[in-house]
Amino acid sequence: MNRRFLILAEGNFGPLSSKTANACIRYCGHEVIAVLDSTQAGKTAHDVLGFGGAIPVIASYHEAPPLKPHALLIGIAPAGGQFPASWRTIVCDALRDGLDVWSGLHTMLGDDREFASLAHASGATIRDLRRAPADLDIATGLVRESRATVVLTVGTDCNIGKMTTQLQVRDAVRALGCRVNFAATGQTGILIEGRGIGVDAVIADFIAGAAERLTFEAAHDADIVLVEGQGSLMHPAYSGVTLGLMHGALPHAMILCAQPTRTTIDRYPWVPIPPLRDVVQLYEAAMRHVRPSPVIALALNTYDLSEHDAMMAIERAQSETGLPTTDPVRFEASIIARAIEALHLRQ
């Protein structure tokens, strides 16, 4: 598929606040042409970012035309996913370009009546990432059925790194010579996948049944499968999808991922975040009688903090837990890759 991003972002842009335009650039740098900010335009990716290079930053959409894009991306994941009614002019003037439009919120742009009749008649297409298959069932246990080794990621809360580490841990994973393959939960990591369901947009009853297809059919051709996690246990309005990920995808083993600077939920600052080895108890203990699944490694989003800062985060969380510890990111993820492919010889 030969894309050409333009991504709209706009007030948005920045290492925590554009997730999905983040990991566009990140893991489809070269899909893209522009990112759409004008409170940051002139500047680069790079500048914004601390990666992704020399992609401009524009201020308005006129701009775009002489970069020939292919589509608008939107590129903000917002909690609960609705789209910005401020938007609504720059989608509207892309689609009567012809430009198609992706989108991963909550707020399906195709079933707009002024969106479709723009894309219909100028021959674009919508593609919600969000939306869910219509034909989902409950969870049976299918995935007990399959002779691939499942690899959840968990974290302390949301935004912190879950889809990221699982992307950086293939890479590891696949240079150690194993068949791997990486099933998205999420609408980012449709995006970059290609194909995935995202959890979080399903019936409750059939998030852990949605979670449970998507692990199977990654697992048919795979030795390992990595799934990408979803909120947290503890977080007071994502738990749900959490849970009903792990028990549909039956993972072998979890990998945790933590910010070592954050110590409550975000936006619930009256959730602290207990310490780690009490978090690796409870996603164990969540797991216990459906599939005993151990929490194998540490995957710590440190983008905040010194190399120094880091590294002494790192040595922290090992030594608290035990466990292989590392910024997958940052530093190298074969240190998760070599727990994971232990594990699978086990299996």
Contents of the next structure:
There are 2 protein chains.
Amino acid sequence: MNRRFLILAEGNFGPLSSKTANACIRYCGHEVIAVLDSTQAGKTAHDVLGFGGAIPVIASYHEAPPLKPHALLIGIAPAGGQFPASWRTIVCDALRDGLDVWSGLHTMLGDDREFASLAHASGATIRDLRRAPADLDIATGLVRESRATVVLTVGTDCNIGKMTTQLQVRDAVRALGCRVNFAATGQTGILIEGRGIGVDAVIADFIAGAAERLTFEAAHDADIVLVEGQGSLMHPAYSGVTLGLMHGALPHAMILCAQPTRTTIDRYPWVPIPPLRDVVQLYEAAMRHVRPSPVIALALNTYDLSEHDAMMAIERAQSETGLPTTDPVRFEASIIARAIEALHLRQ
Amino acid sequence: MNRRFLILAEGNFGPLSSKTANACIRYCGHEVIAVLDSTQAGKTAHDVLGFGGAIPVIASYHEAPPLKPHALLIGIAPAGGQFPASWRTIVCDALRDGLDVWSGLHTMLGDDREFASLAHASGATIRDLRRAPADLDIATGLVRESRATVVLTVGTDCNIGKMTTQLQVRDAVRALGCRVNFAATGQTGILIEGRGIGVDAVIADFIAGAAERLTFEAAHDADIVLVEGQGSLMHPAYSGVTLGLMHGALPHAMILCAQPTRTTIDRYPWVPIPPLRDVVQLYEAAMRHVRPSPVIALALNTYDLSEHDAMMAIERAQSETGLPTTDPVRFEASIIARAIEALHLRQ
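Output block for the form predicted in complex with another copy of the chain, input the form predicted alone:
Below is the entire complex, every chain and molecule, led by the chain shown above.
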């Protein structure tokens, strides 16, 4: 697979605004040639994100990056997933040059006539990561036949660490000697893992059906399946995806992701985030009648706290809920991995 | 609009198996010419359903119905919504004769090449009731700007009376002198109402966005909006649609629909239906953080109980939950209408 990426994040490259770009840099950094954002040109990924090393930020598509890329990656995932009209020229130029285009937007770039015809002419491929398989169906409860232990991340909000937690935990679980798979449910996870289904982009009736299929497939050669969570049960726009994913994946346990400094749902300030204890209850109640599933650990996203404050926040959350708590990016993910291992041994 | 229907329900016409047909007969019976089901030919709708009067059941498309229909209505809504392959010939014949075809299936009949070309040739229209508007977006909380009182039906399971309850309650609320609108969210409701969005057929990220749009539109010229519920929070396949609809419609109150004789989720016998008190709690907990919304009444579906047993079941449910309870089809819907009126006066 051609995976030397130029990431397009024009006007949006930043710690919170370019989710797809950032995850690609964190987990596939060796495959990234440069990031295109004229508003940050001259900096490195590390300057902008605090990680990503010397990957350069360039000002325009025509500025020669150090190596010729194989593919242009659309590096943002805006709410609603539409394609920014101002990026059309850049995508056209890339396709003309024979670069593949990878996109996680709801707008299927492969269905765009101009893009499709340019790709056809140059032999480039347009990979719409969110394109749903054509043969999805409703959920059947299939996952109950699998012997793997399934763990799902859930959260107080979107964009809070549900994918990142699973990727960090995967390494830690593997270090304990377990066969573990990551089941990707969003465009960025699919980009990293190379497979998965974007459950937020399927027909609404098939959310759980998609979730059970990808969980079951990931369980094939694993003792433990770590399913990437989506959204939040309290999110006014995305809660349906969250619950459908929960009931399709049928996790044996959940890991709750939260950001201590976030007090309301992002962009929905009229929805306050309740105390973690209440959030734990809400998630467990939503699973109880379908497959009882406890929250067994908390993953806090403390990127915007000092180390001291982060440790205080972890201690507070742990004493509020009685659950093992960590920031799996900043500190140890092994606390969560051990909770999962203990659960697996009890199954 | 041409609405003299021949209903296609081959092999499936029955009280529980032909949901779309049955609702059309109940609410638009004067627009139904005949039902096509060779396995029940010679009977009337009343013989098969217990309502629907003398509408004849005929054996084949070519058996002359009493009047020439304007449209063929696909009368079933199977799980997953696929098109039964054996019905193709009938649909083709109808399109050749210039009949419109109305369908609530997930499979978009208008996208079928053969159907589309026959329709084009004869001037017939294919109306896919579940086709989502092209310009949907994520939810914003728009409904909070409306002054109408919004009431949503929720349920212990699918196919338990959430649409029927709202239609019965609508008449009863209107009789109290309120301006009331029904917001249709499923193919059958859309068929009856002539407008609406099938929220189970939209892209998963847009469930709540679709729900808020149709609720807001229905609120335009009404004091009270009755939103048709979908699925169940405990349903392993459809719960995502249910929660997305709840958080998009942002109801001020909910009516819980249940069937006393049903003890497990239909087709998912591994999911027991908990006591009604627990179900009420589950729904109220799921709304609490977004817009607090009490369950204010119960609507029981007692079609499979004797009148005596139905009344006993209503009494039991009422004493278990402390909520006004009725079977709005069999007995009075006014009990629920008065609970809604009281809520509206308090807003």
